[in-house]
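What follows is a single chain, given as structure tokens, in the form predicted alone.
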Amino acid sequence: MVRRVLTLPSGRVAVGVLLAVGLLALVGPLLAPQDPLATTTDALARPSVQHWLGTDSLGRDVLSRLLDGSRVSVVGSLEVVVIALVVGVVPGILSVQLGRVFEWASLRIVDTLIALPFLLFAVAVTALLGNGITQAMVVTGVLVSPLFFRVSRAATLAVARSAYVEAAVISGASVTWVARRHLWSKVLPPIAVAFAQTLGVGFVIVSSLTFLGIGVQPPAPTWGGLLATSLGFLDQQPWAPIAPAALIVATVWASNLLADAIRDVTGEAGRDLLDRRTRRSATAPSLSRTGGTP
């Protein structure tokens, strides 16, 4: 799947942007030119050689805070996606296999989670358990998990009721073999699409919570927190929100672009698309040698 995604220009762009953001989360705090928490008397300074993106209202270097805050923003979104994946996919697949009682109970729980406003619920749980990014992301991941539940359940239903799976079971194939041979290859692509989409959703959630000051203890920097701080001084620094907003938008855009690329290369439509591109690339040299006549 990865090689097929990389055959698309949109897939290569999305993977490149997400890898750059991931690399920024890994080494960004180490690259910070100054202490991101150190205050100075040079408040709201313009960009200069010493402060490439200027300073905030407390004289802290904005570039250093932007680099240092990348780790919290990226790790928080990954926590949302991983928790939603585990909580949603396993019950979604088991709801097809474990009978009507488990199916009914799991569907009612999912309906309840969908009805809950996850942002307000995350705020309430964070206020109850303490202002920490992990608590907020665990709650948010559980509330986002219905997406994975429904995707994995729909894909499993399509495979479990297919003729070739029934024939394999009748012929004596084990559940493990059927799952490895048929179920996994059919369920993985839609889950991968949901994973990429939820990565963008998780990033928006993390940015929204940190924008509101939830999940991170000040003065710890985050992209959402930097955006919120810069909006209070637009009359003096109108350029300040551009950097954190651009990073957030680029990450969410790349996640959605990756989801579209995965969707395009999986399934019958994806295989037909790749086959047509392969045939065109193979016939192009022959047409050029014959002067453009097929």
Second form
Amino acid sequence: MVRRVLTLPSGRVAVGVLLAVGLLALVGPLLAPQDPLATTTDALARPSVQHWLGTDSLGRDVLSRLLDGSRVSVVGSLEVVVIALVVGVVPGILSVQLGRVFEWASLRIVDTLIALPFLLFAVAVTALLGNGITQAMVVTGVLVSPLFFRVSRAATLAVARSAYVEAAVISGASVTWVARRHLWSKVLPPIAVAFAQTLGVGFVIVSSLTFLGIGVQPPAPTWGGLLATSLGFLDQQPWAPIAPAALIVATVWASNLLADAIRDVTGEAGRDLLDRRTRRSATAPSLSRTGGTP
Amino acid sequence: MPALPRSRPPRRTLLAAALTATLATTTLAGCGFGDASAAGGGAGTSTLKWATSYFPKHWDPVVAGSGAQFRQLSLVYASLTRIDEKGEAVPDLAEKWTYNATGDEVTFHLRKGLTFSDGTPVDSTAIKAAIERAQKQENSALFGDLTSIRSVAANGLDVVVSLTQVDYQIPQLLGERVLQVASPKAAADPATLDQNPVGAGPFTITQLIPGTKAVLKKNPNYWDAANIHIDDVELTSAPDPTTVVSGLRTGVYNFADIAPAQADAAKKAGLDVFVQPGFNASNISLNVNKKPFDDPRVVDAVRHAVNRQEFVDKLTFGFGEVTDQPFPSGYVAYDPKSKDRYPYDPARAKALLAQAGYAPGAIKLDLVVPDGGPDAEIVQSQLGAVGITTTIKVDKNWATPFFAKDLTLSLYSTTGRDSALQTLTAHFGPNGPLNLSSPYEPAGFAKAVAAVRATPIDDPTYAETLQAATRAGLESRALVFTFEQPNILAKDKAISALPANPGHINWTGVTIGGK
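I have the form predicted alone already, so could you send the form predicted together with its partner chain?
After this comes the whole thing, all chains and molecules, with the earlier chain placed first.
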């Protein structure tokens, strides 16, 4: 699937941007030119050679804070997606396989989760359990999980009721064998699309929560937190929100682009598209070689 | 009967009408009529459009307490006394008061013929009910402020307040912060009163959307209605601070409290920006009953680690002031002799920690705060510079452990009290709500407080006695005062200047658009 995604220009751009963001999360804190927590007397300074993105209201280097905050911002959104994936996909598949009682119970739970406003719920839970990144991400991951539940359940339903699966079951194949042999290949693509899409959603959620001061304790920097802080000083530094906002927008955009690319290469229409491209690229060199025209 | 065909005006006529209307609007605006509209005046009425960051959660004054929201509640409620520009008690519902010879009983004489906005008479029975409700109601936030009052007797228009001790501070105490008087009829159901306030103040509520907006109109039965020149008030919960100035500029509001960072933008927008005097004081609260602050050398290290000017520069944009006392300089209770007793000296702070046996980084503490404001980050940075490592913990339920005195290190910002003595006892008294180290009390403080209580406010020795009590209180190791957060307000120029009553916002004599 990865190779097919990379055949699309949009896929290549999305993967490139996300790799860059991932790299920033890995080495960003090491690249910070100054101590991101060290306050100085040089508050709200303009961009300069010493401070490429200026300083914040406490005199801290904004570039260093941006680089240092990338790890929490990226890892936070990954945490959300992985938790949502685990909590959503497994029950989604099992709701088709384990009979009506489990199906009914899991659907009701999912309905309940969908009805909860995630931001308010996350705020309430962190108020109860303490304001930490783990608490906030676990709650958000659980609240986002219905997306994975529905996607995996829909894909599983389509496969489980197909004739070849019924034939396998009648022939005595175990549930595990059927899942491994037939389910995964059909269920995985929509889950991959949902994963990429949720990565963007997770990023927006993490940014929103840290914007509200939830999940990360000060003075730890995050992209959302930097954006929120900069908005309070627009009169002094109108340019300040641009850098954190651009990073957030680029990451979310790349995630959505990746989701589109995965959908294009895994769906029926996508496969047709790829086939057409392959045929065209196979034809184009011959035309070029001959120099002829159709 | 067939409908008559409508004659359509020719296009040229329409254009001419539009042009005329535009010209007329522009001309009228140029003549100043537009200003009156933006300021809230229209159709012969003057409207105050006030955006506030302190929109009251509770409108029952007993539940709201004596915090910053009392300023908004005082639109509806009057009190026995109020505070003048010198910070001294002056008549409000009570036209005068007299102490007995021993100073342990004070009688307030009420004005005649006053009523609450629901028609209930303002008499001594209503005042007695208000004081007793503040003392006894289960969810009262004021009972701790009224411990000097033993009993209240009602006698027509005379309210006789018997005290547990000699206390000449009572007229200042029973002002707008502690005794805003609600109608006893309405207060019979405190839950309803909380969202349907009924008082005898300058305005009455006509609409209240909880937490969002209150619409008020002038109370013609207010005792000083002749000096209230505002007809209507629209009190709105301020949205994000960054949008308040835009709201002021476009006429959505004509009065607002603004953040220091917005003051420059407000000035550039042509608004009147001013600092209302107040008693705000921020502090670092230490618990001397817990390690490491049980060692006075560690407390002294914290005292010397604090660079107050950094708070003023970075948090108030120069509008605030450094303070090492719970009062602004120049106030009667401010003690000049205590000024700068512990100057910023990080080297000395490090030496004191070393003497106490703590290597750099050996002290690790949680700094527990209600929100992740930059003041906590400055404290963390300054303590870190001398070798005290702190982790900021934002606790939305911070008030519970703070007032239960369970925390070791925290921050607090007070808006002060009208009674200077009340400010002192709240901070330094053994049961003071702002004393994180209860029941700790600095030596000599109780005696100094008793001396202040026993000194009439008009006595020539009052200021000296009060400042001695401040000095005694500042011996407390539980508090390190840092800076004074300014009350920055912005208003449309059509609104006249407000009385500079410290800590209060008083609308007496204020006009809008000259009306």
